[in-house]
Partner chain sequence: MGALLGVLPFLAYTTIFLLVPTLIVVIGACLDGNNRLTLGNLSALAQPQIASAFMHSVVLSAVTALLGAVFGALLAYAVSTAREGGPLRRMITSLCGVLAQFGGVTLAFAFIATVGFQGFLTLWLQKIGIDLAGSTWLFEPDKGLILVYTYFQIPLMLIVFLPAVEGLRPQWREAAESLGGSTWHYWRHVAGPILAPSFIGAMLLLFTNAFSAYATAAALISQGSPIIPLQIGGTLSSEVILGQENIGKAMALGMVAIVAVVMTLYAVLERRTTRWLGR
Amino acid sequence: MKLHAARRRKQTIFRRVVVGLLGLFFALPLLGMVEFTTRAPGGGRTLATWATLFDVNVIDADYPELKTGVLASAGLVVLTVTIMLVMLVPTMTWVRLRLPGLRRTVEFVCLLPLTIPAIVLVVGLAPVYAWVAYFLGESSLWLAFAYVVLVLPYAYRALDAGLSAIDVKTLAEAARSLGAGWPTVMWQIILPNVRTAVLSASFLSVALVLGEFTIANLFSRDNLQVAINQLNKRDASLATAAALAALVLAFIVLFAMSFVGAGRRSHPPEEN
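For the sequence I just pasted, show me its structure by itself in the form predicted alone.
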């Protein structure tokens, strides 16, 4: 008994040390960014850079590329997550219900982007986006089509784990036997049971879209990371502050989404 307790204490200490070291590893660059953005030209500390960053009128007048990038990334987050969920959730559910033989094929197609470098994707997507620009215009929002391709492997794994944890066929057949249509089955039966997987796929999509630079830059489109890169050529301190603010914002968004999902799961079912 004492040996078991001592082993548990050692494991606890080991975990805390590892987590502490990892936390320090990730915190030091962030602290360096804070130090750089609060450094005054004549010595000392100042919040002038942060005041400029959060002054909407100054950003709108003097740094319009940053405003454009923020708005573009916000739109891309919403559009990418929506397209990804609308495309993957019904497809994966239908494959499990009616076409189980195609499961490996769908998995292969969804995981394929992991093996293709972003620069190669740009070369392959360039002719497609030439037609997209011709029919839909050159808005940065249409980068969502490319971003959906990028998030497919991560979103597929998250959703596949959620669907594997439930008996999709039994739930669907039970709902259909009670007269529910397929939209009702999908919206009221399947989605509530894979809410955690949907949130996980959304987390990964949000993180990827907010951090993506290569495709947007090579296609000469605007997003947050491209805007920060352009801003860095004019004001390195403000660009660093914008990058740190973007990291904090992404963390807050992901934390809020996970909190909403956890809050819904924590409510016990109502008794009749």
Second form
Amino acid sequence: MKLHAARRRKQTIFRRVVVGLLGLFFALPLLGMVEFTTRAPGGGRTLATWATLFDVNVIDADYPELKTGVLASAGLVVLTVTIMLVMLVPTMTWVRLRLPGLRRTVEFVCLLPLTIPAIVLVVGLAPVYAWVAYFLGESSLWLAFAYVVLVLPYAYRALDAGLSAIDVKTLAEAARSLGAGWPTVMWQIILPNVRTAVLSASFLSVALVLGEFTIANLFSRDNLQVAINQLNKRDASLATAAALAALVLAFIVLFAMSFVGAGRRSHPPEEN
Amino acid sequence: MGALLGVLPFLAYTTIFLLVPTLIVVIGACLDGNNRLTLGNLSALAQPQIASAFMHSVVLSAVTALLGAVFGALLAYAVSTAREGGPLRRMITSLCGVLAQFGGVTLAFAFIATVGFQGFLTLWLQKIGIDLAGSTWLFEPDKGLILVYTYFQIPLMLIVFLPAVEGLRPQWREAAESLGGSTWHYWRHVAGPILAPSFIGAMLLLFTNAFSAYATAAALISQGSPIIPLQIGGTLSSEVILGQENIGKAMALGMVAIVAVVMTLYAVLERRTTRWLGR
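Form predicted alone already given; the form predicted in complex with the partner chain follows:
Full complex below, order starting with the chain above.
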């Protein structure tokens, strides 16, 4: 017993030292951003930059690129999550039910983007996007097609874990034998049972899309990060404030997600 | 046959936006300006500028993978000693989730605001006689970029390594103790060997993460292209000499080859890991 107490004390000291030191390393650049965005011209502190950032009218009138970027990213988030869910959930369910032989193939395709860096994807996507622009126009929204590919591995893993936790086959057969059509099975049986997985796949996609810069920048399209990067040339302080605000937003999204995940874990199917 | 129709949309989509781009890179890397087969693009990778960019990228990725793995593992172990579901654990894992994903522009700005020419740490250090603003160290791949990349590598390590650390059962430690083993024995003969494959696997993942990163360096560096993703970006965004655009594809193919080797090693290790830490 004494041994345990001594070890616990040592662990506590170790934990405080490590978390403290690394915490400092992580805090300094964030502090740097806060400090930089609150500098007043003659020395001293001001919140003018932050007031500007949250003043919709001023942003609208003086910083249209930021407004465009925010709107584009909002649209991209919605479109990416929608395409991802509409495509992956039915496909993965269908493969489990009817085509188990294809499961390896689907998994391979979904995890493939892990070995293809975004910058490489850009090179290969350039001709594809020439066609997209030809058929659908130049809108930044179509970046969502590429973003779905970027989120594919993460979304696949989250959804796969969700589908593995339920008995898809029995549920679907039960519903079918009671006369439900496939759309009903998907919408009213499968989806409600994997909603935690759907939520975590969506949250991951949101975080990824909000932070995406590579593809949008190289295709000269607008999104939040591209706008912030452009804004930096004109008003470094405001750009830094916008970047920090986006970071805080993403943190809130992921923090909320940690509660969603915890809700699932509190009812483990098997615990020994 | 009818069942296959159900996966058709998925296959069509991934063909257009994933397989076709991949093939464009692979095939394009072997074609010259007149669409004839050539090895010229691949041999262009030996040009000093490109070879040194590859070199910088590999070294930068390896060093930051090692630094990130060591510090991230320490942090993961420290966090694992905190109460499960407690506020510290939840805060740190969420924070790491953001910091690992959110590199890019934000990270570049953060470091410029801290240790850039007008950064607050730079100004402070100037007062005590240390001059950071005298050189362009922050923008060099063997100095500043290592620091900046480590900033997103440590959080990623925590995320991928924490489950492995959590998989260590307290019973194993108790068993070691009841047999008279010290803390050192426990780490050397029990926890160390069990965690080693996960640790190396995580390090490989960190390597590909740094190797693939474009945004951070692009936002930070405005002059020159010292690392390979910036070189590739350069072939896309600027007017390149006719016939040279496929050199970008050759560089891209080179990146994929390196990442594929590393990811294959990772997959092998992963299979070993799950044997012990089956969750």
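Rigid core here is just the name for the largest C-alpha set that superposes within 1.5 Å across the two forms. Just so we're clear, the structure is a prediction, and the values are computed from it rather than from any experiment. Numbering follows the first chain given and starts at 1.
*Asks:* Taking the rigid core as the frame of reference, how far in Å is the Cα of Thr12 displaced between these two forms?
*Replies:* Its C-alpha moves by 7.0 Å once the cores are overlaid.
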